[in-house]
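Taking the form predicted on its own, here's one chain by itself in C-alpha cells.
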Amino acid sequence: MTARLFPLFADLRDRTVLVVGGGSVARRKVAALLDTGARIVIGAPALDPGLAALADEGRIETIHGDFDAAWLDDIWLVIAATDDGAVNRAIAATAETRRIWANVVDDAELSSIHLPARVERGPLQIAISSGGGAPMLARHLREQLETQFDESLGVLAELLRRSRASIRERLPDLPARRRFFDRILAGPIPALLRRGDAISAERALQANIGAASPVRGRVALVGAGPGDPGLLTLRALRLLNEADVILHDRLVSADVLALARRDAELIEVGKQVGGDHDATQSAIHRLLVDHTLAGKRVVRLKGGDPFVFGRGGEELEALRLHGIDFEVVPGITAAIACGAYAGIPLTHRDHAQSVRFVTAHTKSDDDGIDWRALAQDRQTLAFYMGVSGLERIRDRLIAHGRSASTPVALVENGTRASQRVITGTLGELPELARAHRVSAPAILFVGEVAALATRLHWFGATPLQRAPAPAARGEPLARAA
C-alpha cells in the first residue's frame, strides 16, 4: 500500500525556491509561487518569453546554464520542471542528500513533496492531491469546488483574521471559542458578505464578540452501530465532528473513530472481561460530568444502539442528577445490522413471525430468562454477548423443547471487512464456535431464518458450515467482551 502524503501549507516568505527549467511548465509553477513572498530563482539555459518578462520586471532571479549541484545552496524547495528525465533525477537525488524538499513535475516517485491543485478565496485555500497518481482527477475536483465556493469566503476569512485577537481575548477557552465560531458561521454574517454588505457583516461580528460568554457543555449519547461507519446517522456524524471529548467503548471500530474531529480527545472507557463493571460505570459517569461542567461538548459513543443492552439509561440518569443537558442519537443495533449483512432476515412469513433480542451476559445461573418462551418455534432469537455462554444457551433451549436441528448462525465482526458467518445447528453450536475460533464481537442467531445465510449472503466471505474437525468438548470457548 502506498503511504499517504501528509498535507502541509508552507510559509515561503523570504525563503529561496529554485525552479529548474525555462519552459511553459516552469512558468506555471512560478505563477503559483509569485504571491507567496518567496525569493524565486529560475535555472535554465534559456527562458520562454513569459519567464523572461518576469525576470525583466525583477520578480524572479535567473541562473543561466545547465543544472549544477551548487544551485541548491541555501535553497528551501526545488522544483524540477525540465523535459530531460536524467536532469530531473539528478536534481531529486541531490536534493535528497541535502534534505531539501523536491517536486519533480509529472514524476510522483521522484518527488518528496507534491504541489496540489488549489482553490483560493483570499487567505482561504483548499488543496487537493491524488499523491501524484491521478492529477486529472485532482484538477476535475478543483474545477467542481471552484463553482461551489464563492469569493465572499475570502472576505469572511479576512474578517475573522482581523478579529482573531479580540475573539481569543473574549473567549480564552477553546471549546467555547469553537462554539462561538459555529454560531457565527451558521448565522447571517456569511449571507451579508455574499450580497456585498461587508460593513454590516463586520458590525454583526463585533456585536457577537461583545456578547460572547462561556457556554456550558452538553452530552450526546450516540449509537455507533456495529462497525461499518456508513451506518452512522447524519446526526451522529455531525456530533463526532463537533465533539471536544469522545468517551467510547472498546469495540467501537477504528473506522468510526476516524470520523471524529482530528483534535478531539478520545478516551476509551470499555469494560474488560473479569473487571469491576460497576466501578468502571461509575468512572464513566464522573468523566461525563467533569468534562461537561468544564464547558466541553462530549459524545458518549456506544457500540450498536445505546439503549439496547447498554447502560445508556444509567448514564442519562447521572447527567440529569447534575442538571446537565443531553441528547440521544440512536444507532443500528447489532442484531438488525449483522442480520442484514449476513443475509439473515430476522422475520420471514415462512419461518418466523417474531424476533427476540436476548442478552446472554448474566451475573449468575439464575438468569431470570424465560427459556420456555424462548424455546418456542417460528421465532428468531438474537443473543448478544453470547460467545462465552453457548453451551448454556444450547442446553437450556433444547431442555425446554427447541429441536437440536434448529439452524443457528454466528456472525463475528458483523458489518466489518473482517466479518465471518458460521452456520450449523443448535446441537453442535459450542463445537462449531470452538472449531472456527469465534471471538467477540459476535452475535448468535437461532431459528429457521439462520439457514438462509447460506443462500442470501451478499457481504464478505461465503458462510462457513459445520466444524472442519472434531473439537474436545472440554476446550474453553473464546471469551466474550
Second form
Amino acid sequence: MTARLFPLFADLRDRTVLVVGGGSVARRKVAALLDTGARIVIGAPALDPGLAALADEGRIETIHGDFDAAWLDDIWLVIAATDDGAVNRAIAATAETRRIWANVVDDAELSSIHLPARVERGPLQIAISSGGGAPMLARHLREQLETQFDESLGVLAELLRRSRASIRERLPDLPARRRFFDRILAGPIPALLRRGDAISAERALQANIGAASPVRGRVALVGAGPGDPGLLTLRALRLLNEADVILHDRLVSADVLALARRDAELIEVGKQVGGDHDATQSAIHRLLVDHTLAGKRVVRLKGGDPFVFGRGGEELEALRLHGIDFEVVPGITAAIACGAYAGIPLTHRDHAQSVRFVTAHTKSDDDGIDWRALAQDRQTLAFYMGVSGLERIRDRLIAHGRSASTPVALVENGTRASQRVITGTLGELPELARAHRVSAPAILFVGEVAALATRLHWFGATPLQRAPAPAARGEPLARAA
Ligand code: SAH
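Form predicted in complex with S-adenosyl-L-homocysteine, following the form predicted on its own:
Once more the chain from above appears, this time first in line as the rest of the complex follows.
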C-alpha cells in the first residue's frame, strides 16, 4: 500500500510564505493565500501585471531575480511555481534539507505538501485530495460539492462559531453538546439561514442555548445482521452514526463496526466459549446502565436480530429496572440471511410449509425440545449454535422418524466473504462437518429445501458436497458442479 497524505489545515497568520515564479500560476497560488493572513513574498525575475498590482498595493512583497537558496531564510512554506523544471527541483531539494514544506505546482512527487481542491463557505472549508494521483477527479468532486452546499452554510458556521463559548459553558459535557448540535442542525435554523433570515436564526439559536440542559442517555438495542454491512437497516446505520458508546458482541462483523461514528467508544462484550455466561451477562447489564446514566447514547449491537437467541429481552429488563429509555431495532437473523445467501428458500410450495428457528445449544437429554415435532417432514429447521451438537441433532431427529436421507446444509460465515456452504444428508451430518472442519458461526438447515443450494447458490464459493469417503480423506474436497 502506498503511504497516505495526512490532511492538515495550516494557520499561516504572520508566517512567511515564499512563492517562486511571477506568471499566472504563481498569481493563482497567491490569490489562494491572500486571505490567510500570511506574509507573502514573491521571488521572480519579472511579475505579471496582476502580481505587480498586488505589490503596488503593499499586499505582497517581492524579490527580483533568479531563485537563490537564501530566499528560504525564515520561510515556513514555499510554493515553486516557475515553468522551469530544473529550478522547481532545486527549490524542492533545498527546502527539503532546510525542513521547509514545499509545494511544487503540478508535481506531486517533488511536493512535500499538497494543496487540495477546496470548497469554501465562510469559515467552513472542504478540502479534497486524490494524493496527487488523480487531480481531475478531485476537481470533479469539488464541482459536485459546490452545487450541493449552498452559501448559507458559511453563515451557519459563522453563527455557531460566535456562540461556541456560551454553548460550551451551558453544556460542558461532550455527549450532551453533541446531542444539542444534532438537534440544532436537524431543526429550523439551517432553513432560516437558507431563506436569508439570519436574525431569526440567531434568535432561535440563543433560545435553544438558554433552554439547553444535560439530558439522560438512552439505549438502542440494535440488530447488526449476519455480517454483510449492506444488510443493516437504515435506522441501525443512523444509530451507529450517532452513538457515543457501542457495546457489541464478538459476532458483529468488522465491516459493520467500521460504519460506527469515528469517535464512538467500541466495547466488545462477547461471551467467551466455556466462560461464565451469567457473569458476563450481568457485567453487560452494568455497562449498559452505567454508560446510559452518564448521559451517553448507547447502542447495544448484536449479531443478527437482537430478539432471536440474543438475550436481548434480559438486557431490556435490566434497563427497565433502572427506568432507562430504550428502543429496539430489528436485524436480519442468521437463518433468513444465510438462507438467502446460500440459495436456500426457507419455505417452498413443494417442500416446506413452515420453518422453525431452533437453538441446538442445550446440553442435557431432557432439553425441553419437542423432537417429535421437529422430526416431522414438510418443514425446514434452522439450528443456531449447532456446530458442537450435530451428532445429537442427527440422532434425535432420526430416532423420532425423520429420514436419514433428508437434505442438510451447513452455512459457515454466512453473507461474509469467507462464506462456505456444505450440503449433504442428515445421516452423514457430523462426518460432513468434521471433514470440512466447519466452525462457528455456522447455521444448520435441515429439510428438502437444503438441497436447492447446489442449484440456487449465487454468492461466494460453490457449495461443498458430502463428506469425502474415509479412504479419500485428505484429498481435495469435492465441489458441486
Ligand atoms: N441473534 C443472532 C443469533 C445469535 S446466536 C441472529 O439473529 O442471527 C449465534 C448463532 O447464530 C451462531 O452460533 C450461528 O448459528 C448463527 N449465526 C450468526 N451469524 C451467522 C453467520 N454470519 N453465519 C452463520 N451462522 C450465523
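The shown structure was predicted, so the numbers you read here are calculated from the model rather than taken from an experiment. Definition used throughout: the rigid core is the maximal C-alpha set that superposes within 1.5 Å between two forms. Residue numbers count along the first chain shown, from 1.
For residue 343, the Cα coordinates differ by under 2 angstroms between these two forms after the core has been superposed. Positional change of residue 36 between these two forms reaches 2 Å or more at the C-alpha, relative to the superposed core. Rigid-body analysis between these two forms: the smaller part rotates 10° against the larger, C-alpha superposition.
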